[in-house]
Amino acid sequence: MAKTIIEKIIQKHTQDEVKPGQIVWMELDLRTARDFGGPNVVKNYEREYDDEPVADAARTFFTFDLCTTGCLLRYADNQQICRLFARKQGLKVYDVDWGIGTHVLIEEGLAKANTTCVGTDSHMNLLGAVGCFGQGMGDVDITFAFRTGRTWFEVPETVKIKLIGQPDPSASAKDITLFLLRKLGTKVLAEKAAEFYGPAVESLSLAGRITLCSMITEMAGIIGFIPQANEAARQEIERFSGEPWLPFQADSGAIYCQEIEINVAGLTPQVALPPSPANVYDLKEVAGRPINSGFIGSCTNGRFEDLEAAARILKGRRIKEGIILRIVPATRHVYDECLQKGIIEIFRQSGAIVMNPGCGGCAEGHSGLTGRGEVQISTGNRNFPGKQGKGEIILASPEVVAASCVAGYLISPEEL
């Protein structure tokens, strides 16, 4: 039977018969837990194996991306308990020093296109940006994957999604994206796979890809696939993987729960108010609105190219006073690129904060969350009340984020 991408993946990796909403048991090639809910892996597993070795050491890790600085009691324990545990049992951890783990799996070489990814990380499926099955998944199901090497999964339907015409130049993936959750929200996706076609999604570039494929978690989709990439991005995902990026094509004939056009042509910057990801309106609507703070970072915009364009809206001009703009790079490979090209010398020019790689503001142990009363413009993927504190989160491109940031209100960068 013809079959769609995600279908071809799980058939892949189980002897079960792979159809939506068939239930099969999956073989799983890497998984992972971080120090939010590695802990809970670690007495899990204690608990119900003792010291029985995990089902293959090579291929379990531990990534540490949310409190990278140990700057709170609690994380700091709950890193050293993953630490100990990883002695024990001969497990490579990703330290504070590595950044997101996700974005850390694709750099070296782990994610690779039509294998399988599970962890305690709502946003795994940002690995299909590089045509792995990522999925997050509770402590419980992680710890049966450490022990056995497999989990069990519902395979989902899938939705064919073609872009049609280009979008302006000032727009961004982050603008591409925010404009998919205004017309997809969160119940087409719901529950299933998604395939993105048209040359708006196939020209993206790695980071682009990775900004679109990570919100697709905000659209409440399973994972999304861009099966066809541009050249550029073909030899960064292979430099990385270090063999040909050679990904599943959906089959002739595979059949889709729906299919849908979205036209982007002529798509202009977007942004998302409070207080979800899919209250999306483009910039010009709401430009004007002041914020006291901004955020560049998170495993959505947290890549070298996101951070480069940020710091060509920020060179030769300084951060407006009393506006704070805090930025994280997604991994140490991103922040050395960004010493290396002087990017990081931009910002501290502009009055910018530069932090450790890591989560940022999306994680309660690290720099980019908000107090009462505070409006801060954001490069991360949620802005539910209280996710990064008890202020408001506005969601926009990296773009976006430096020009408001210099302006102190919402503002195009081509209206500075």
Contents of the next structure:
Amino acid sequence: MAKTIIEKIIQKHTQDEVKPGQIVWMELDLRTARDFGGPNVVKNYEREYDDEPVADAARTFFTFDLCTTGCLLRYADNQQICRLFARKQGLKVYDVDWGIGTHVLIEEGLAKANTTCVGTDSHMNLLGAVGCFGQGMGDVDITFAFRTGRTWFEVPETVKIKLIGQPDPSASAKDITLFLLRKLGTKVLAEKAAEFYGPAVESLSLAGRITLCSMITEMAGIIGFIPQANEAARQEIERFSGEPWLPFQADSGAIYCQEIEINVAGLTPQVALPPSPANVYDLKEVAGRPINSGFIGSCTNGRFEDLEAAARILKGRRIKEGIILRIVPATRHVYDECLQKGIIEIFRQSGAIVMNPGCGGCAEGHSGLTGRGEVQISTGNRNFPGKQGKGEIILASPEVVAASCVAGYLISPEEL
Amino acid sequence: MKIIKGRVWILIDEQGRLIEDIDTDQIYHNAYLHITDISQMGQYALGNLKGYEDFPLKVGQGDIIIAGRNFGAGSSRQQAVDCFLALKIGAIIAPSFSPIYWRNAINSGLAVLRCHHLNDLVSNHRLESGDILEVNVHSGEAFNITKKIAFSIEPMSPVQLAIYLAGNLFAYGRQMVRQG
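Condition change, the form predicted on its own to the form predicted in complex with the partner chain:
Next comes the full complex, and the chain you just saw is listed first.
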């Protein structure tokens, strides 16, 4: 029977019949836990399985990225709980010096096309950017996965989305992503997989692919795939994985629950205002709103290309007096590249603060939280009430965040 | 045969509409993610949801939560489920749940049930906070005992029911091993 991409990946990992709605037992190629969720996994594991070994130590990892600054005692405790368990079980720990776990899995060549990977990270599905079926799960699921190497999964239906036309040069991958959230909200992709087609997405860098795939979570979806890539993105994926990139393609005749065309011709920068990521407007509709701080980073926009794009705006400019701009590279690898190419120096001269790699701007334990009354413009992926402190969060691209921090209010880079 | 019976709590906004897209930071804020002891989690349930900050003080054992579409959006945190287990919530019913939340709840043995016409039931006052509701998780038959109104919900899928009846995913896994 003709299959969609998610159906093919699941079929490769199960003996059960794969069709939407069917519950299958699926083999997991990678099982991970973070310093968030990880200590809960250890506690569950020792309660349920005592000293029994994990299913496969070589494919089970911890990735610490929530509290990489070591500023909270409770996370220091939790990280040490995970390290001790890892030592006992012979598991590798990508410790606080590595960066965001999902990105490290790509850079280390662990998350590959057509594989399955789970972890205690709701943005695990950004691995769809390289054709890997990544899925965020809670600590019960992950504990079970550590011990058994498998999980039950309900095969989702797939929505086929074709983007028509080319966005305006001022629009980035984040603007396309926010525009899709504006069009799709949290209903169209709810509990479904997505396949994206069209030059606007197929021309994205790996960083841009990650931006789009990361926010499938905010669309309430399971995972998104972009089965075609441009040469540069393909080369970067292959450099990390060390093998030809051959992601599954959907069969002709594969069955989609919905096929949608979205016109992105001439798309200009977008922003998501509080209280939700789907509350999206054209930047020009809301330009001029004052902001107090900025954040550039996160699993959605923390890659080299994201930081380089911000640096292009900040080069030769100063952040407005009184505005704090925090920048967090996604990984050590990204940080190194920024350092080598003079990006960190541009940030320093602009007055921005560059923190060590990891997650950021998303939860307590991260840099970039907001105080009551503070308005922050952020490249993150969520702006729910109270999530990043008591302030308000506006989601935007790295270019728009950088420009707005120079101006002190929402502004499109070309207006600067 | 498993019947869930409890007092209803409807999560509505100031206009009386079911609150949609309630995210995990509204259910269980990230300031408490370091906690691994379930018994400590109940006090934070819905602590960041406007109008429901005192929910843990008022809720009773076995109460049933009714919420809007895409309940549990956001993070993968198990605590957003565990906080309700700590309070001994009987079930959560919503038109839909976020995919990760749905799995987490099933795996922890918290009854999560989909009901597509909840919005109508609530806006027509056929289901109100304080009503006593009875739900058959096998058949999907629901009965508002207070108002004597019957309606239907989606019955649990076979795997969900098996995990729920076993207690949680770990107990279910042991059953599977025993049964080969």
